[in-house]
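In the form predicted on its own, a lone chain appears below as structure tokens.
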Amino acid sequence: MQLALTILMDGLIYASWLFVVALGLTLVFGVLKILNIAHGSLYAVGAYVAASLVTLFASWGLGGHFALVAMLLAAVGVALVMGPLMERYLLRLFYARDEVVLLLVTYALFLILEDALKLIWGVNPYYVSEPYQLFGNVAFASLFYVGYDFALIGLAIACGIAVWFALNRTRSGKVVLAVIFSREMSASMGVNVDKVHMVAFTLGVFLAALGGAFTAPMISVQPGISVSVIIVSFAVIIIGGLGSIEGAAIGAVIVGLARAAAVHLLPEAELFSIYLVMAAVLIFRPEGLFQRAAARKI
């Protein structure tokens, strides 16, 4: 019983930060139809900038909860700089090309950002322990967890609800949904499609950087973290269905539980378990669990 509870909690904690990253990835695909491989690099940029800002704030004597402010500022700063820059001055040049070309462009950008991170921050790992100590320890049944882990679950739930509400209950969200359904019809009705694309992509960058910033206290920030997160994030959105917020949430939970079970029962199969689950889902639902049926365009 205790083992099952441990797997459940570890799976939910792993799924929480993974969902934040995958939410940005699925939002970008849903609106712009881009499988953004550079999303993992944006996650890494968020982690590096957050680590630097937290260290800087600490040197000024601004410890404690200012560390959380520093991480949030890091995510916002990365989104405001990288989002418009990438969408407006790079990706927009290739919208008329085949989707494979866009995929290759984001892959090239991923490689460039990987080297840029090494050039700026070097190859030595960064550690950010200050935020991890803020929430103390929490007793759950017979288990003890760091309170920061539960704060991450709350952050993931808040992000999911905020994005869902913004898309489905606000006027701006209705405009975004109209662009998703038909960008040509939306443009003919006076919608500024270019602006919608830039805002949606910037929000996706923000979610990637936010995931990286708030994961930084739990990991060693070093080269290679972007590769691992983008591979698992793609597994999440493929299981859930490309472009589905609900699918990203369920996919993150499935991946988190599968990984946690493998870590505790068969550590050698940690990554294999994720792709085994993905393959099993795709056998019965090739379009993913929550992919909506789309009308065929002629």
Second form
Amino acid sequence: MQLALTILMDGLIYASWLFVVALGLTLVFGVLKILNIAHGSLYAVGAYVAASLVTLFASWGLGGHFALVAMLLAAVGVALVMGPLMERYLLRLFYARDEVVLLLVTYALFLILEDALKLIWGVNPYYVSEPYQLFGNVAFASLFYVGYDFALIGLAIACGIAVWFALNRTRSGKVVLAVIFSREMSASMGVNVDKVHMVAFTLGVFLAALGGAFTAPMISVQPGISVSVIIVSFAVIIIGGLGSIEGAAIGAVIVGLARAAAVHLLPEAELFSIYLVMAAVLIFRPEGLFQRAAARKI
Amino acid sequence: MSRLALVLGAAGIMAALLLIGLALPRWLLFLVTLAASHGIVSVGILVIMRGGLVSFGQGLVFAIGGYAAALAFTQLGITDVIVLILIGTAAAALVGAAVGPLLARYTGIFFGMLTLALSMVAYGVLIKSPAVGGSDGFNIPRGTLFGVRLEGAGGDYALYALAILLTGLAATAVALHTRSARGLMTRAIHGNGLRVEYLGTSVQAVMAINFTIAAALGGLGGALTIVALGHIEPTFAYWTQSGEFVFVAILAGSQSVTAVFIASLALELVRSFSNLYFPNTWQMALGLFLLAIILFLPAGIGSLWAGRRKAPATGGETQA
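If the structure you just shared is the form predicted on its own, then what does the corresponding form predicted in complex with the partner chain look like?
So here's everything in the complex, that chain up top.
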């Protein structure tokens, strides 16, 4: 019982930040039809900028809850700078091309950003563990958890609801859905498709950076974090069905639980448990759990 | 190009490379050997890609070929490199034939992701298997060729010649295959798979066979690599390794098999020179190089000389 609870909690905590990152990835795929490998690098950029900003704020005497403000500012800043820059001046050049070519473009971008990060922040790890203590400890049944972990679950839920609400219940969200459904038709109805693409991509970057920024206090921020996050977020959105918010949520929980179960029950399987789940889901439901099968065009 | 002209051309290129090899410095000889062994894996990706699918898990068969050959050396005591390479190729082809029919059901990005998942499972298993060296992998000594130990400059050249001959032969066979009825069918599947089904051909069967061919080529590449490198580790199956194979295939474009080896050599050269001159930014150089090629040579390096036939690098809709 104790073990089951531990697995459940660890799984949910792991799933929460993963969901935030995967939400951005699935949103960008939904709108732009790009599987963005550089998404992992944007997560890393968010984590690095947040680490620097929190340290900077602390040096101004703005500690405590200002650290959270710093992390949020980091995510917003990264999104506003990187989002339009990448979408407008790079990705847009390749829209007419095959989706595989676009995948390769983002892979190239990933390689470039990977080294750019090392050039700017060096190879030594950064630690910003102060914000981790902000919410104190929480006793949960017979287990003790850091309050920050719970805050993170809250953040993930908030992000998911906000994006879902924005897409399904607001006017601009419906415009985005129209673009997802048919780019050409939306354009002919007077929708500024270019703008929708840029905003959606920027939002995707924001979610990646947000995930990175709020995970920064829990990990050591160092080279290599982009690789590890991109591959699990891929697994999440593939399991859930590309472009689906509910799918990303379920996918994140499944991956989180699978990983937590592996860590506690069979540590050797930690690395590949995620891919095993992903392969299993793909074998039974190739489109992912939450994707309606589309009719094939002749 | 007629088949005869193709075979003669390939024989000419191989003979020329064997002669050039005599004059090359050892470091370059080694680099070309690796480029040829890696290039043949990308040729396999090309075989699949002609049908509109891209495999992001070719590292899996690459690793299987490598591990099979390396284990045959250390466990069974087989030292002849040709036998080792055959074992590696056969092992990968077997696995390819087993998973091929399953994978052939998938289309577009799902195929890519499933192959990626399978190779990552293999990576995870290998890294946690102390019997095959875990994350460090293991070394294998230089093998023998017809009973002669491949050591020193002569050994390097022998491996180079072997890599040129084997990959050259395999690549020629693939080039001939693409001109065969089945090969042309693959192209038609890329154009419209559903239409091919209506015409009475099983898309799944064609793709399953293509996948098996690609797996055999991947195994060949893996076995050649470890015979030359003398070392194997789980990163052979890691997704970045698979990514590099796709990278080379895209760089080359789908019109010319020769272009794949040029692209593979270009990658090895860019990598080693950037490693030498900008050790901290070699990935960046690689990324910029890739972007430039995709932007300015949309149909790949091969389009420089085979570009008359207007065919997109992977283009078209990736259906079926």
